[in-house]
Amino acid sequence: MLNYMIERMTRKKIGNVKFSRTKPEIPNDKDEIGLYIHIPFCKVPCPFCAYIRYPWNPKLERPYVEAVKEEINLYRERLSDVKINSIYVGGGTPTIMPEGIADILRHAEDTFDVSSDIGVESNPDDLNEKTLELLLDAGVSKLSMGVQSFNDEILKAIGRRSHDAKQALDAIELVMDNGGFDTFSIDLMFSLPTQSLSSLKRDLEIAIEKGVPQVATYPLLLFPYCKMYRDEKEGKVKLQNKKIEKCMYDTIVDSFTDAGYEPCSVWSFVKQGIDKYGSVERDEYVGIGAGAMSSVNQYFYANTASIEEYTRTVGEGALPITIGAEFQPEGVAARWLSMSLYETGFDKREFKNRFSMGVDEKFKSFLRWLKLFGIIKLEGDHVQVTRKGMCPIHLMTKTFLLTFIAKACVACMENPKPLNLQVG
């Protein structure tokens, strides 16, 4: 009942958000902001993946790299006095083109005032000594690797054909032996077709036995345009039910906490003393690249998903933004609160500094409800998600992604023509 209420409340809060040809506010009034760079290429696009990506063709690398650098140049004046407090490179598969990534990162560092860690996503089959050297030389300090499972049969069942279990284990050993990164994280998935609780437990045991500093565990999320979503509707794929998913999630939390890991979000667990790797934990950020999304002030907006339109538009000196949504002040605060709960807690003073009001003034009844059901506890000014609250917040986050982000991705793909916005 509690989980149903959480899902329903989340849908009600964000279900009426409309994405349109809204012209967003381009940042120029910030002290600091994050930078997200999207690389939309994969050797073998996975049928469950919800993100903007295209089959890899080496001929696309150089034109795309130059286009990304052009978009960075377009933000040069607007962000000239703004400190870049985080850089995150996602995809797709960024490490499919390590030389291109290094080129882009150096250009970003030459263009902006960068004072941050740099995180990059990777795949096991792309990692070798040369690639690691290129990333480290380009200033990358945090690396994540998409393993999904150490079970070859499960990898096959979800269409993850780019690597097998042995390649993943070899890549983990390579990165950890290298020791050059401040943080190394691997991604595992749960609630997968054909996945049993025992096979999930074995995945968790392997990650713990290998001593991986951080492990992110993501549930299967199927957006309406994904191949696996269509396959499930046609009866070709059978998904896990909610009861099994909850059991799997509880197993994940118990396994990592028993092994001495700490939750740094409801989906990620890190060893004590390790600086966490996070892909989405940013309040405001500018997205660079085809299909990249941005969150600035009250606006959430997206670049065109079309590589052709993206390259053409930035080449003509215009921003490649295609759709956006504008939030009322309460909506901006609600998103901040949701993300903070995803990160397992926050200090009330952070909210007041960000929004010039107390969180109890704005969300008194909501916080009281969360406390009543044991989802959070209060320790002075600190709001902490409890062990009991981990699963409800997991469901809240999952619902947000399956509604708001899915809707944004669909609108982005349905509107490939950019708004032809000038930066000045």
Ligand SMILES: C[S@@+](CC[C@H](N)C(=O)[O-])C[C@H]1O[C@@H](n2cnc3c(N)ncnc32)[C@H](O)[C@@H]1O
The other form holds:
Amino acid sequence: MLNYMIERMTRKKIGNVKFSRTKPEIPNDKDEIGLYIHIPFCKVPCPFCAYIRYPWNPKLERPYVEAVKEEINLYRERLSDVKINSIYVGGGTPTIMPEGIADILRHAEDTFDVSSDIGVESNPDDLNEKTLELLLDAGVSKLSMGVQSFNDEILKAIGRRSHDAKQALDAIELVMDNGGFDTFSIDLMFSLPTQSLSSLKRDLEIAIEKGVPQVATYPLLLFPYCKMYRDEKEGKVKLQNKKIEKCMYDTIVDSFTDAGYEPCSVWSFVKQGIDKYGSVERDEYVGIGAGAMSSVNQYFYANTASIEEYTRTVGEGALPITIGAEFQPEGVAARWLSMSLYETGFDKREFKNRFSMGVDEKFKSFLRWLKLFGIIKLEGDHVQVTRKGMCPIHLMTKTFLLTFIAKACVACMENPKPLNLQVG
Ligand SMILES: C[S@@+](CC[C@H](N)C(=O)[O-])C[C@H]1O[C@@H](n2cnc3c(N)ncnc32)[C@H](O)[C@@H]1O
Ligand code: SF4
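With the form predicted on its own done, generate the form predicted together with the named molecule in the same format.
Next comes the full complex, and the chain you just saw is listed first.
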């Protein structure tokens, strides 16, 4: 009942926003904003992957890097008085082209007023001394690496062919011995086909034994264009049921808590006393690159997912934006609230600063209801998700991604032609 209510509320308040070809508002009224840079290439694309990415060919690097730099130039004037408060390079696999990343980051720093940490996503098979050096020289301070599982059988079952468990363990050792990054995080996945509870427990134990400072654990989410989504519909793959997923989720929370990690979101855990690694979640950000998404004011919009259209459009001096959604004021606040709950809590004063209205006035009955069911507790002005609330908020986040974000990705792929917006 509780989970049903949470899912319904998320769908109603955020999930039912429609994406269309309406023109978004390009930011010029911000003091600060995040920058998200998308690198949509992978050596061996995984069949479960929900992100916009294409098979890698080294010939793609130069034209793509130049196109990204051109898109950055398009925002130069518009963001001239805006501080860039975070840079996050995601994919795809950014570390497939470390020199290209360094070039893009240098260009962003020359163009904007950057005062932030820089985070980059990586694959184990790309990490070696030279790549780490290039990233550190480019100012990268936070590194995240996708492992998914330390079990070779599971990697095989999910079609993760770019590395095996040994390569992931070696890469973890390499990064941790190097010690140059302020934060290092790995991704594990759960609720995977053929994954047993004991196999998941072993994955968690290995991450903890290795002393990895931060671990993100993602439940498998299949978007309609994923190969594994189609395989499941055709009966070739069997997914875990909700009961097992809940059990796996509880095991994750308990294992990390017992090992002295703290949740920094419902899906990620950080060793006590260490800076957390995050992508752009609660904050507003401008997305650069093919398939990149942006979130500014009441607008959420996406660049074309087509590399050809992307390169052509920025080459012609227009923004590569293809679709967008405009939230009603209540939707903007609901999205902020759900992201804050995903991050396990927030200060009521932050909400008031942002929306010029108290969160208790805006979401009175919802908050009362969350409190009644023990999902949140109040400590002065601080709203904290409780241990009991972690699973319902995990489900709320899943619903948000499977409705709103999946819809955005599908619309972005179905509309490769950009709107030809000039940055005015
Ligand atoms: C965009 S990937 C980038 C990292 C890198 N390419 C890699 O795979 O190692 C970031 C993370 O998203 C997660 N991910 C990808 N597809 C997913 C899906 N369908 N459901 C849940 N998590 C997913 C994986 O844990 C992955 O490490
Ligand atoms: S999970 Fe990572 S490596 Fe696999 S396809 Fe997605 S972005 Fe590429």
